[in-house]
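One chain comes next, on its own, written out as structure tokens in the form predicted on its own.
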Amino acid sequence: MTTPLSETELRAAITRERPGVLADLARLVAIPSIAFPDFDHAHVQRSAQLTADLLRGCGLAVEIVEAGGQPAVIGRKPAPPGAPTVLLYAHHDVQPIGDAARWESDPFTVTERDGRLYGRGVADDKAGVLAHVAALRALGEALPVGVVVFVEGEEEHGSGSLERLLSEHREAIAADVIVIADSGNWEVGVPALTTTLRGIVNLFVELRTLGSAVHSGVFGGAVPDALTALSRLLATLHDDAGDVAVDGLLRRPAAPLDYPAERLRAEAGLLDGVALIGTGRLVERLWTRPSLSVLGIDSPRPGEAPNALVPSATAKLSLRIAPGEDPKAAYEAVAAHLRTNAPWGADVTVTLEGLGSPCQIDATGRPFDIARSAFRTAWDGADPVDIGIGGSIPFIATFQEMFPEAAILVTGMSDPYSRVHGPNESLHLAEFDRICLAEALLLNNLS
């Protein structure tokens, strides 16, 4: 059996590999691998190929696989006799950049400023890919466990083909421990294991009041326009305090952590004078209670709008649901609310776009103890905490169903200032060093 490396040897190895890892991270970020429709998916293919090359360089047998969606990469190295197998997950696709004018540097050119790297995907989740690579390079031939690296290519667009991929390659990717490197840490200097995540329900609501647009002067005052009616309908989704006002949605207690309001305001970039919404502890509002947001409204652009009553208007809504909630039941509750509260008899059509399950992880047992010890070492004695995440990673529930005996560790690549999914996404360099060391220690010590 392979002899585990010492902490000193692993620290030296991570330091040795750091320049190459950061250079490869920059190469991967330079590829605009956006899996959304209307984007060039040749870039996703390029990103998969580079990911495959990086894993081959770690001594893994690698294949690029598809199941009707974007390409994923699977790399494998068998376990020594008697040793466990660890599945390392990340994704190589990224979010669209949004408004390019809001970026302070080219989104696809890694730029360093004040100890952080900036670029789309530099944290979410190409840092996850390179954290796996860093740990494998550091351990080299001394790797004491089997590994399967699974790097998905369409996580940001809903993981539409993931379940088919997992089913088709189930035997090849079966593992005793699963490390999902796609979450965040509690704060800079404090590592975390994510143990709860909210689920997601995205839907459209279309409201109609007229067969076609009519003169706003001739008919205004007696005939309702769809945009005003939609505004009134959307306003019923929250009470005066800002809590979700849809009946039947689950609410749960959260971890016993204090999240100061001042910290939340700073991390969110909330404008002065704008109040926080909702009631109760902040960690519960963010992690274990429903939230309901209006993501967009389809209506005439203000500068192009004629003096006419709008006949129809559509909004996209995003509901985050508490761990333990049934996504289909949550969708039905929101749909019933929208139909019941339509103002002035307006016609309402609700359409489901997609849903994803929440999850809760029992973070007890030997793999979790080893992970927390690795965090404590990598963060120079800082105790790790268990956190929830208000966002959603629905495929974790799929892993739980397919591999019920595996310990699932959800680890963090980002921190509260990483601005994932927004402009100027960034990665804290010192935290990334700790992440790479922690993963190397975990793999080293799981044997």
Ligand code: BES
Given for the second form:
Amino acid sequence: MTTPLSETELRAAITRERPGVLADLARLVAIPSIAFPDFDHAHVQRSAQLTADLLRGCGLAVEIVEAGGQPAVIGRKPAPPGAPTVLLYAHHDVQPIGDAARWESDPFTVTERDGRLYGRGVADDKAGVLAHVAALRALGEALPVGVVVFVEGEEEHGSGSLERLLSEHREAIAADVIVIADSGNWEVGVPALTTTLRGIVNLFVELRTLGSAVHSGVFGGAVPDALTALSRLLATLHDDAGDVAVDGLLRRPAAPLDYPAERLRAEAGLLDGVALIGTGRLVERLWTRPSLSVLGIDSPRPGEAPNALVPSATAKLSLRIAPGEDPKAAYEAVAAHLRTNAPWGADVTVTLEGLGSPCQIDATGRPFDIARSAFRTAWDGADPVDIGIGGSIPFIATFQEMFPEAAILVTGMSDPYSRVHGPNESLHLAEFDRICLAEALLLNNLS
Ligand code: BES
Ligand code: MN
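Got the form predicted on its own; any chance of the form predicted together with this ligand too?
Full complex below, order starting with the chain above.
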């Protein structure tokens, strides 16, 4: 048996490892590892390689595995006799950068401004990879538990091959405690365990009114164009208050947390004068009720549009569903709504892009108590809160099914100002130090 490190020793070790960890975070962010189909997946291979090198450097036995999708990295160190095994999850792929002009510094060159690091994936979720590395480096030979580090390569594109990967490597991955370092904290200075996440249903709806484009003056007035028809259909998705108007979707109560409207407005960057939508408590609207957003519309660009009626138009919709909702049933409900409400007899085609399950976690028991106490220590006495997240980590439900006995701790890398998925994504440096320390304390105290 190794002697556990004291809290003081662990703090010192995290401080000692900090420069190397931040340098490695910058190296990982420099790789544009985007798993979306239209991007060069050689970068995802490179980020898997670098992740593998980092884990090898922590003394783990490492393999890069694939199951018909992007490469994942599995690193293992067996448990000392009688000690539990902890699975540490993160993902090494990132979202596309969106509009490059909106970034204040190059998305793939980590840049520090006012106590934050900026770059695509610096929080979501390359910080997760480096938090695991930091904890393992800090503990070194004193690591008192077994670990399996599992770093996925296509989370941001829906984890298409994850189920196969998990079943093919079930034995290698099995653990007593699972730490999913891919969520957010409640506020800067207040740590959180995420106990519910919404599910996701992304779909396309295409409306067709004409065989091909025709003169908008000659035919307009009697012949409907597809963009107007689509706009009217999209307008039926919410009621006047802004609540989702699709029948049959689950709505549930949320945790008794107060999310002040002013705080949400500031975190979202909502423009002055623009109203929040929906009714009910904000944490319900964000975490435990459905939301439905239009993510894109395929139509002629305004500057290039001829004077012609548009014959067909497609929108991409994203539905977030409450914990406990069935994604397939939710998809059917939205598809039925779209087919029933299309105006003027327009031809409707609804196509599913992808589904992801919601989840809820019973965060009681010893590992959760140890995690909360590690948080309190790392955040200098601040009490952690249990939060929901409106975003989705669909495979948590898969982990729950595969390892029903395991305690699943969903920990935060981002804070509400991290702008994950947006331009100028950032990681709060002082929070990251606490995140790393908390994870080291957790591993130290779980044995
Ligand atoms: N890490 C995010 C989820 C998240 C974001 C949690 C912010 C807490 C705060 C995750 O990587 C993500 O974005 N997931 C996708 C899932 C989808 C691709 C199936 C999402 O929610 O859009
Ligand atoms: Mn993520």
